[in-house]
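Just one chain follows, in the form predicted on its own, and it is written as structure tokens.
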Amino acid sequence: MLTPGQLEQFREEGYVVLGQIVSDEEIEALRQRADDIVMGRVRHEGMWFQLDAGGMEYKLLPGGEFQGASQEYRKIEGWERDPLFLRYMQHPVFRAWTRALIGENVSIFRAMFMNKPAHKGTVLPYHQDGGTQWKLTSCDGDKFLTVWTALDDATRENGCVQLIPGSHKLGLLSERGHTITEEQERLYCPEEKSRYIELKAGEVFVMHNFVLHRSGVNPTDKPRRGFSVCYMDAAIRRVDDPDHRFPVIFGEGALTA
């Protein structure tokens, strides 16, 4: 589930690939509900949709509610409102590793389906997760967890996660942004210091939030699509209101599928 050498690998380089952690019967219905969804046949209400516009130019669109059926959505929030995907979220893998960084309550900041469309998607800058600009009362890098698994084969040709090992020991280099600066990136990022995290379908890595990473355009004729959760620890709370809940996944008031 866990062991020593993972969690020292963790320390010292930020991330830990984990391999397969379900069976292929169980990665299939995960994709075909991914499938389901993007096309519109499974609805949830207050899942956030956005749409990929394209390019090596780092430009969204906006988002919003369901926008019709589709394959080329970028980014969706709220899986945890779809039982299949909830059940994977709480996962004993899952369950062993928050426990051990985050602690017995634990809550998400988002759960999101993150695709590069086949022959399109969107250039990701390096950055990393966290800071002011997610209104948090805690930006303690070690309160959260990145969880990445790959619903499609994930290669350096479709665009998969690249990363460079033991930058989170940087701290938390942008509190305002989102990306890192172009100085930063030539000081902390130079192509012969980062590692491109190649995964199989069904194939899962946790990640330190603090890790500078990036990812590239997808121009083959497959899609590359990843299921990302951020578990935190379930005390945190928005600035802005401290009375809402984040959705709890383990521990006490968790969400039952």
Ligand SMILES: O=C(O)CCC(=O)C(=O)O
Second form
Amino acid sequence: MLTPGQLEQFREEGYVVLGQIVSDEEIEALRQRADDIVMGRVRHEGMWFQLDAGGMEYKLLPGGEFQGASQEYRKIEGWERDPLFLRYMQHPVFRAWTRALIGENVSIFRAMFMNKPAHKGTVLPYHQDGGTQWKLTSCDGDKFLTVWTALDDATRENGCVQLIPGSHKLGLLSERGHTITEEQERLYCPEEKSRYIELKAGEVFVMHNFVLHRSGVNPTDKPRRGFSVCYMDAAIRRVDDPDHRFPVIFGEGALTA
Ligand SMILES: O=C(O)CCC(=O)C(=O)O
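With the form predicted on its own already on screen, would you show the form predicted together with this ligand?
Below, the chain from earlier opens the complete complex, with every other chain and molecule after it.
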């Protein structure tokens, strides 16, 4: 489930590749469901859709409701609404990791689909996940865990996630913004320090939220779809809306599929 060696690697490098944790059939079902959702064959109220602008510039299109059947969505949020994905998010391996790092009661900040459509994709510059822009009552990086699952093979060629091992130890570099400055990128993210997280469809890696990470475009004819879930302490609230409740995944009041 979770070995002391993996925990040690997580503390030192800020990430661990776990490999595939569910059967090939279950992965195939998730891939199929992702396809059903982008094509509008399965609809869940409240999901948020953003089409891909594509390109080397970090320019994003506005998001909102379902915008029609398309393989060109860049990001879709709200996957806890889908029973198949919710069950996956509640897998005992993620229970073990979140218990070790966060505690008994665990919610999610977000559960999102991140796609680099074939012959498209938008560059996502180096960034950390957190800071005041998340508008949370606590942004202590140690109470968060990102779990990223490849829904297609993710390769260097089709825009897999790239990260800087150990960079979580720098703490939060930008309190306010999402991305870091060019100067910080020059200083902390030289190409020789970066690691490309190449995964087969179904494989998983976990990441500390303060690890510097990025991803590129996809010039290939195969999509690179990923499913990224950010788990956090269920006691965390939104600063601008104390009555808002994040979806609870483990512990008291957890959602049921
Ligand atoms: O999937 C990607 O390309 C980026 C993912 C990411 O930034 C995240 O999961 O936090």
